[in-house]
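So this first bit is one chain, no partners, the form predicted alone, shown in structure tokens.
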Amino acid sequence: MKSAKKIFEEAREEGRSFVLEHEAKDIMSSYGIPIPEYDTAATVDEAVKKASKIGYPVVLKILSKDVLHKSDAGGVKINLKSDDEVREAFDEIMKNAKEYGKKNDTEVDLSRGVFISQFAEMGTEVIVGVTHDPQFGHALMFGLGGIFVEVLKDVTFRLIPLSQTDAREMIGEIKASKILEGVRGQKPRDVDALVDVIMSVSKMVDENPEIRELDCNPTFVYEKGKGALVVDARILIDDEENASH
């Protein structure tokens, strides 16, 4: 597996200030966050014979360095449940990636096909998130996801890197934390997981410093026990010349 310092200089090469979804994946399984099994396929007969090995159902999303808001160009397809499935997801992605392209006045390239990932049971739902600023350096995001990121912007900040400490203060101070806990007869959260996640993202960022902004969204948390899983992940760098110290 390629390091991230090597992702990110083939990134900075072709002009990307962000990395591809199987590279920030590459990245967070080296630092030991849990995410679901994932391959990459440029041909439908490869995505096919792919995603039947990682097993059914499994999502489909376009892998190209021109498009960055995958779902906004019809680049996903979720719930995939078969080898037709498969093949008939493939070919509406591509579709959608052209006209995409033509819709911006821009060649979409197509070449990396789609990346394959295993349907993850969902589980509550979190964010895990860093930005950096320019006076205090990165800092690292956490709250529940979906609505009460959007609407209640119920998150809670630490600057990085964290201490365990930290981590789990973090998860206490979300208006929301009660949900982790366990409410009207729901089990309790796998916190400790959770704690596990917040400082391998800590930690990820410490030693790359050119991470620029990072999502984990959703991130889902599963009973005590069960774990968690890193679902989506989004990493922005800064190219050389800028890189964040």
Second form
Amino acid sequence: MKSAKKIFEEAREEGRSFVLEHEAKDIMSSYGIPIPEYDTAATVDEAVKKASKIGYPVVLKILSKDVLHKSDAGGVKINLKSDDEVREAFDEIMKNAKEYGKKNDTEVDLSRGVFISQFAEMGTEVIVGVTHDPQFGHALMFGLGGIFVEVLKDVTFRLIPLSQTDAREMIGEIKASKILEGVRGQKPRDVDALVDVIMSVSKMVDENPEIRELDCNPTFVYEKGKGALVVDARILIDDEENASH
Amino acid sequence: MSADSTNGIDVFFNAKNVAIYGASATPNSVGQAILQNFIKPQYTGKVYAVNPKYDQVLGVPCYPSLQDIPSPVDMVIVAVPARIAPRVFEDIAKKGTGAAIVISGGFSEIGPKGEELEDEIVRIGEENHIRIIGPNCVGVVDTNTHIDTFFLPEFRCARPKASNVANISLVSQSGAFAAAISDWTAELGLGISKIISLGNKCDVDDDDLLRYLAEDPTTQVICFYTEGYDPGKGRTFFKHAKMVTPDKPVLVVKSGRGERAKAAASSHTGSLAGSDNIADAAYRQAGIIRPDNFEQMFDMAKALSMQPPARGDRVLMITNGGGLGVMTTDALEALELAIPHPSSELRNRLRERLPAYCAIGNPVDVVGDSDSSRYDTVFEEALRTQEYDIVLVGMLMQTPSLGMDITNVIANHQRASDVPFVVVSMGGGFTIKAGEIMELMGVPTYDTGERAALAAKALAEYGEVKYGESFKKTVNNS
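Now show me the form predicted in complex with its partner chain; what you just gave was the form predicted alone.
First the chain shown before, then all remaining chains and molecules of the complex.
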């Protein structure tokens, strides 16, 4: 696996301010952040082979230096249950990407093919993110996903690096924290696993200050003892080599 | 800045030989107002005027340049037009003086031309080890040494005094606020050690003063007013504050709840992060208390300077007026402090010793015909069982039975127990006198239940910072 530094360097060389999804997940895996099994495939046959190896159902996503917002480009197909469905999805993603390119007057590079991931079982949706504030530097954000973030802006921040106490406080202080304790007959969620994700993200950014912004969105938290998974990850990096901390 | 960047800060507060560059014979001018401060009898050091136009100003010998002053000068106050500031700094460098306060405006705050001048004085300063406060500021007031560079006449802008009990120091980016707070805290009779206005922060900044005031034995609480930090400077302030707050309370009022950072963000997280959310988080992580405004800041700072931090969040309210009790406990509850009922042991003891018509609960209402002995009883019993971390005393002085000796009773129990006390005393002239006496004895006193509750909150909040895990937190606010 390539080192984080190498990944950032390559991204800059290609004029990207983001790292590709499998690269983001490589970096995160190396910090022990739990991620559904994933791989990449440049061709349709490779995609089918790797999908069946990962095990159905799977998700396919466009993997290109020219596409940051994959859904907007019609580049995401979820819950694919068979070889045929993967084949069909692969072709459609390539076709959509080409059209997306035409619409935006650019040639979309399709040589990298797709990112394939296990289709994670739905859990309680949370978001763990990182931003860089000009005055205070890197800060980590935590909130419950979906409407809690979008509408209610029920999120909380801490500067990186965090302590365990910070991480637990964050989880406890959002307005919707009761949901993680288990409401309406639901079992409590695996808060310890979530603390681990937060601490690992904090460590990762602390050691790689080139990371400018980051979203682990969604992250699924399962019931107590069953862990958490970062389902979608996006890492944006500084344009300049001389990243400020 | 190097690790020893607080070197050279002390002289701003302890200078014994001060030169005023731009001292003026013109009445009501800045150059005259500053000189006037230094010829008051309280200031015991020497002062020199510098201005080629005069031989003397207000009876103070005046020289064409610093070189002409026959003795050494350890601080220069610069009140000359910005365009000649670089020449003044050459003079300061030649004289070998290590500290300058630049009062004048017309530097980076006005645009590129002023920025050039500022860069120039910073360069001369760095090359010659001159620490600079300002430019574009009112400088420093020290209530102990009587260094006073505020160009605001005292009859318009009163200066606070140092208290024998405890003192607060304030660092303000804004000169106007520094002046207003000087005037206001003087009126309130709050104990102040130092007020510093930083202006453009071309050299000495929040970090330098935070570290200096942390070591300053005459400062018990450090207050800041800031509008924001230069890039990366929020982070360094956070780092320094984290080291200071276990030993001394730090309060910051920050304005400019900026939205600019949001606009520039391209991730989801970035779009949700106003700079102010992050400032909030940073302050909290560093153990900094963030009041919403100046009134809250000084209400909190007063309590923190006079009283020990609380070891837990359980408040006992005792009052001789039911309404005051209810209003205050409402405010305590809104601030997420605990107001637990007395234990049955304590209830029984109070039941035995108080008249039957007193209400025993939380609040304990010793009712309107109480004298100080009922308070004495409640303090004695409640402090013995150690079930409360803060005592909030409602002291209504309008009743004929409650004498001034109540202040002694409160102060004695506070000192003996080392549990923090806060007093609320509503009313007019007589009440205000009682409050002043109470504060001379070291117990902070407020004129409404809400303000007293906020003071109690500050004592709990700082207790949590200071004692960390061992702070007894009973309210779960999640």
